[in-house]
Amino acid sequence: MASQLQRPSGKRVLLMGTCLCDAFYDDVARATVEVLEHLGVTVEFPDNQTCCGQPAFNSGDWVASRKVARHTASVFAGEQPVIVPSGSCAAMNFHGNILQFEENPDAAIDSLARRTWEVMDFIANGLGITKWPGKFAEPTRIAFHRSCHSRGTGSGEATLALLASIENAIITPFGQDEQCCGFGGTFSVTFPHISGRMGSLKLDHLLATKPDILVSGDMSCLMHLNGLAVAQGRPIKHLHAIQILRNSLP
């Protein structure tokens, strides 16, 4: 996975804004511009970038997901590093692409793959930011998901030392927090009453801690973790880490 990957930093870097952000969650690629600028980098954003192709990839539709992923490398062409607000993008461009391409390896797509970062990863352990100088106005608790297509990455630990690191933050434990929420993509579509069990599941343990906040790395599991909240009658606020970060910013 990306930890094992001798990947590209600096302070010019290209964006990556995935099909969640330019649908539902502007706001996220908005604070990742945002906190990277805060850092000193440069973000440029390519307008001409599509999806990563995880969809049809985890429908076993490679023909087209390869046919994307090779857009893909083609916008993102160069030596920048990619951040990408989204451990299940990331992974897409550094794990899912160079499986579908194992036997056919394609030299753009093993670029990509290099230097692609997701955000908090990139932030800890691209440039070697640990502890981050926000601060809530009141002791916060905070509900860490850690989504299935972070593991074995550093995404995670990264985000974890960062939120801890914010002046009032609690993060609270809870049980079976290394289990997935349910969505993966087109499962949560394939198999809903399934997708379902496993969200709810995900929500009683979590919730069980009454956190303020509901954070992730990943749109996804936020997306289906608040619809079914919500459809349950027991919303609770949830945001991406990089919003966390922007947003405890003095």
Contents of the next structure:
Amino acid sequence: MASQLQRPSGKRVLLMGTCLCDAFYDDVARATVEVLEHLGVTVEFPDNQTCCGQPAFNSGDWVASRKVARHTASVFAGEQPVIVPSGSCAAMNFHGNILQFEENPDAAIDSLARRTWEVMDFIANGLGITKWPGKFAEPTRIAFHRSCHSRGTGSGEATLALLASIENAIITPFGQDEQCCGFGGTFSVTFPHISGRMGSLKLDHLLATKPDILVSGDMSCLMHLNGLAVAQGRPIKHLHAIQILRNSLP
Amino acid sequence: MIGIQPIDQYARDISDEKQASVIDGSSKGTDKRFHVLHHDYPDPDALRKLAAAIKDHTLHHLGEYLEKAEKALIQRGVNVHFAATDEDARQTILSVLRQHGVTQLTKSKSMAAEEIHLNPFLIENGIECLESDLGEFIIQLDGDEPSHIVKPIIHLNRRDIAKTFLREGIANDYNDDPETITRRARVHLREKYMVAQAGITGANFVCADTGRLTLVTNEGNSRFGMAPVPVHIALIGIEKIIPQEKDLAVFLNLLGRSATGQQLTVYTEFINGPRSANQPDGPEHMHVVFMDNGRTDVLASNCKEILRCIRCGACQNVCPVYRQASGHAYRSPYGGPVGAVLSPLLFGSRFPEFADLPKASSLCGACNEVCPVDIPIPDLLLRLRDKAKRESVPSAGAIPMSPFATLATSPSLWRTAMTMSKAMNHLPIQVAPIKPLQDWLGQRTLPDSHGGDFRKWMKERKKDRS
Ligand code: SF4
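Rather than the form predicted on its own that you just supplied, could I have the structure of the form predicted together with the partner chain?
Full assembly next; the chain just shown is listed first.
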């Protein structure tokens, strides 16, 4: 991930909306645009974008995933930072792609890797914003699930710091917070029992702290967790961290 | 293909009691292991990277270091053997034992020995072979398999053990107090040590410069096993070599902390060779068997980093999949993340049989985060998935990906699919006749489709602003 060290920042960015936001979570993508614009950033959304290719990559079909990655790299060609409201899709761009092209490095793929930011990481470490001028009307307990694909990146810490700086936000620590929620994309489909058990255990830990909102930087984790929670009769309000930033603005 | 992945089946069928033991045993101590490393070293990652670099360097020059170690060992009066395969290793050990007329021995814990099923083989050949590590001893009594590298009986609770002791006559009454259990095992084992004629051990490290073996335990059982016997045999994977004695400082400090949260394991033995003239006890004969058994193939693969492994078990402890499925689900002595990489590679021709293991991971990266030699396990799992696909190994419940790639590289098709999924409020995958997919959907509710809504909003916003 050395290439991530010289990531470009700036006030003109390309938004990679992710396929999950495209299909289900349009409001997360909207919040990303609104928060960035609030910070004076001009956001462009290349309309030919589809998916980062992770489903094929993780299932081992690298012929298929390289095809998708090349498409994505060409859609996001240029010099501008690429902002993604997902630690997982961001990691696909700057880590997964490098791995699947390790035998035949590709300049466009490298360029995309070097320019990709997870959105909270961008706000904190790209734009230098460490305090968020937001406010909740009343004390609000937030359980923040650090998504696994942000391990080893600045995203987790950045998100936590920004959330904690919101007036009336109470971050509630919970047990075994380093453990995965069990989604893992195609993993959860191919190994439904392991994945379901992992998710239920995660929910036990999360819900034990009685949070008002469950927050993460990856909608995939939240989709999985809430999907299980609803089926188990214990739904929980869940939002992407970027939605919290937007919603808490005065 | 319709069906269920073997490891997922384990997770489905595991008993609540066994699973509770595994989850408890592996999650306990997570904080301790983290803190002991981070308290003593301001930058543990630098140390892990140093350890990785030393291992990589050694593996890169493995031939030279092995030769060096062999020379040093011979100089110390050790007989050195090389075994290319598991069968070679078993036969070498058997012939050494026969040569010394051994009929009874004790064995301390060794993953290399587990890997080649040495114990049952020796017993089949008429040699009484007693496991002296408490956990392995219980496994032997039960006719069970170890399920963790460091804690072989992590899947048992003390009631299970007390029952075994009663059944096997190690105890005359049922008592599940851990201290009593240990005391009873000790009484039983002490007698066996005294009548044994040989001791078999593994080794954690072999220093190429001096040929000295380093062996760590928490029970001191390997010392007992060696003290009263005339013959010591050490079975060692060729990747256990490190260049020099001073490198031990790096590895011993990392091993104890990563394995059990100890600054140093209770017993750290340095074995110089057979007993010298002025030593009161110890074996007169010492044999070292360096075993390849697939390791050079691993070295030639694109997953060679796994050979850095120092068998600390840290990756197993933190792995959420291991916690749910147990070590037995990995069907080899190496369970958890390390096993998911090692088994498919090490047992070369059996790759298809173990091809589900690299897939059984959410790629959460917890293993890499704690690995003392910084093995990028998730990357290796992904490379193995790619290998399985390239070699067309069938995989239960796999979703075909080429239709996805076609869709994801045709923007207008993609956009249409998004709006359509909203119109029908389900994704095409929801009706696919794939069993795991149906199991998956049965367990959770998908959110309502908002396919294409964001794109529409973005377009209108742009229009409004221009
Ligand atoms: S892979 Fe790393 S963490 Fe796992 S047992 Fe080996 S050294 Fe320990």
